[in-house]
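First, one chain by itself in structure tokens, the form predicted on its own.
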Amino acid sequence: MALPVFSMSRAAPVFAGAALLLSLAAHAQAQTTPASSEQVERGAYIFHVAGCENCHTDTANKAAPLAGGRGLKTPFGTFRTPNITPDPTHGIGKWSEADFIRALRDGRAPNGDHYFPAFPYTSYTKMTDADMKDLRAYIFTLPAVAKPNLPHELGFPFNIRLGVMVWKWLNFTPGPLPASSTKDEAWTRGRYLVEAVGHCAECHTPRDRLGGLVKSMWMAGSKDGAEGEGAPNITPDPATGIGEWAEDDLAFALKIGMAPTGDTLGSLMADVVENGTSKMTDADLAAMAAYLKSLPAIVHKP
């Protein structure tokens, strides 16, 4: 009796189907594996430093935290921040870990759409994968809010999302911060907190006519900051920046929201302090101060 011939061409679909099922099963397991308490705790810290609550909560209308709707006024129109609660319909409840990382790293939605750079992925892209995963783990422990997103209020041609592809080509380099072999650990940590997680340059650096950061004026202040408000020069220039502030003064200001002169840090910076920097460790605040004081001094009064 002849044995049947085993045909690889017929078996291939079977193996492919089995591989797909195994892949989906692994994906499902990754989606349902609960985060550890340590991961959630780390994510909560990143959440505060990153300022997520400030932007994604419409405090003026007493909306639920992270449910979106806050208007960010810019020279290009008003952007409405989205719902980032774990709601599966209106929020990010269906986002996988890979979806979340893609949004922060590449500025892309799960369906492939490019996000407008009002979402500071140009800074968040510099974060580590580990911090992104921890941040997602924490956000997914928060209450889901079934609140639909509001449309942006942008004029032509800034309302054309395909134009973001060109903008990215001109202004966006994805990827985490490169390591430095010449700086100490504190400076490196400070750079990471300022440039990546804290995204300070998004407000404190002037922008060109297309909205790209003017790198030659890094942290020198901007008259067109978030919500149409100006942001001061935070380079070490003694006349127009923070040159006369000691590192301890700067760290203390970020902790309690008061400048060495006794003036309070108001406007949007008050929110940054209340919901963000006031919750940071003294070591991290000192690292941020060390990094900012090491920047080239730029004479600029926004």
The other form holds:
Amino acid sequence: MALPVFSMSRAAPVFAGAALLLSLAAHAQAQTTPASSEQVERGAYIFHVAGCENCHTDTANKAAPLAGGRGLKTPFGTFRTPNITPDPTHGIGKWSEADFIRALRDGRAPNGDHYFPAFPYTSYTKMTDADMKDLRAYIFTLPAVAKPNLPHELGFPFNIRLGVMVWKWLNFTPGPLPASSTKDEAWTRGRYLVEAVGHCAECHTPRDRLGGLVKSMWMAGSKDGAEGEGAPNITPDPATGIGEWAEDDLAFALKIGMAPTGDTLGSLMADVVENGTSKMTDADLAAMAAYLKSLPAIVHKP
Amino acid sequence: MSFRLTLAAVAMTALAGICLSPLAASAQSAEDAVKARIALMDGFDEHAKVLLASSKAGTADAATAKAAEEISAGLKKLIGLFPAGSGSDKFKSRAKPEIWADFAKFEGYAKDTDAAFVAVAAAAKAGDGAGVTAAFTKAAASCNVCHREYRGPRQQ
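Hand over the structure of the form predicted in complex with its partner chain; the form predicted on its own is what we had up.
Every component of the complex follows; first up is the chain already shown.
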């Protein structure tokens, strides 16, 4: 019974429907047009901010980029990320643009299976079609690796994919971010980079018992971040968050991987910085910082 | 969640047991080394704050050079403060066991990081503000490379 729910939330905002039509038209065209170098370059930028390699490359075992196999420990078991290189057999080489968009937007496989939210499509769903297409164009320029996928190591009942459908029904709102009429362009860009592409909330927002993000505690830090490591409160609360950090210090910290306290941004955040935020433009970093500093301050020590 | 708490309680009890048991002389010096290296690296944070301000503004002055040289000198001492058996399994420390699995590699990282801070000092002395920013960006990344591999998560 999840399907009607999805199509309802899809159809609700009128502009979303219009955007969908437009994107379908663009899609028909993109299928036949080979990727331009500008598109690939834009895709590379999105790829880094989105941190796809942080999960899909098994760096600990020095495996080939994006060939998967990295283990993600969660309270539900260990996920093994799949191969997303353009290999036609073991990767996503046969995927159409529509297949790719569906995976990121709806968390569904080409055969209709529901993906586990360990794949943060819950954030990527907010990305624009254009960015998803650029992203795919870039990934398809990377070397194909013929490495078979490993099965997830999940306990019952979490190993049942159908259960994900229920989870999504409770916790997942597909579709791009609503427009904001009150905020400026930089803030809107910052929100997009943080919420959609950078998926910062996936680690920095606490989860309820079902693994859904607690919206009222947005970015207030989580005890059970990815891979069993907590992530700190990054709301502007001065005592428990980063309220004492000036906006430009925050942008600079994300650029070079060091907090204004002189300590490095370590553990999982080191990957986020190295593969992602350190490669962003100064304007985008400033936008991210402006958005984060505008959030409600929440007193919370995870 | 209660499982986590239980685990934490078990770990704390184990830790308390170790701390209360009479320490051998070598363990005593390992404890000193842990304290000394934490103090040394806390000092790095203070120098890094100076370097952060300089790189943000593109400042190349004597204070910038001095801060970079202090960290470089500290890194030369740091390696000696990781005797075998001084890891997080025995002490309140974030030092991961990987350090001692291949100590030469760990040492190599410290040397690379040292060289990165020498470059910051050189840029500062040459009056090259943009050079300070570029060199410190690299040096900070070098701190991070080492921390990511060898430093465990924060302890609450």
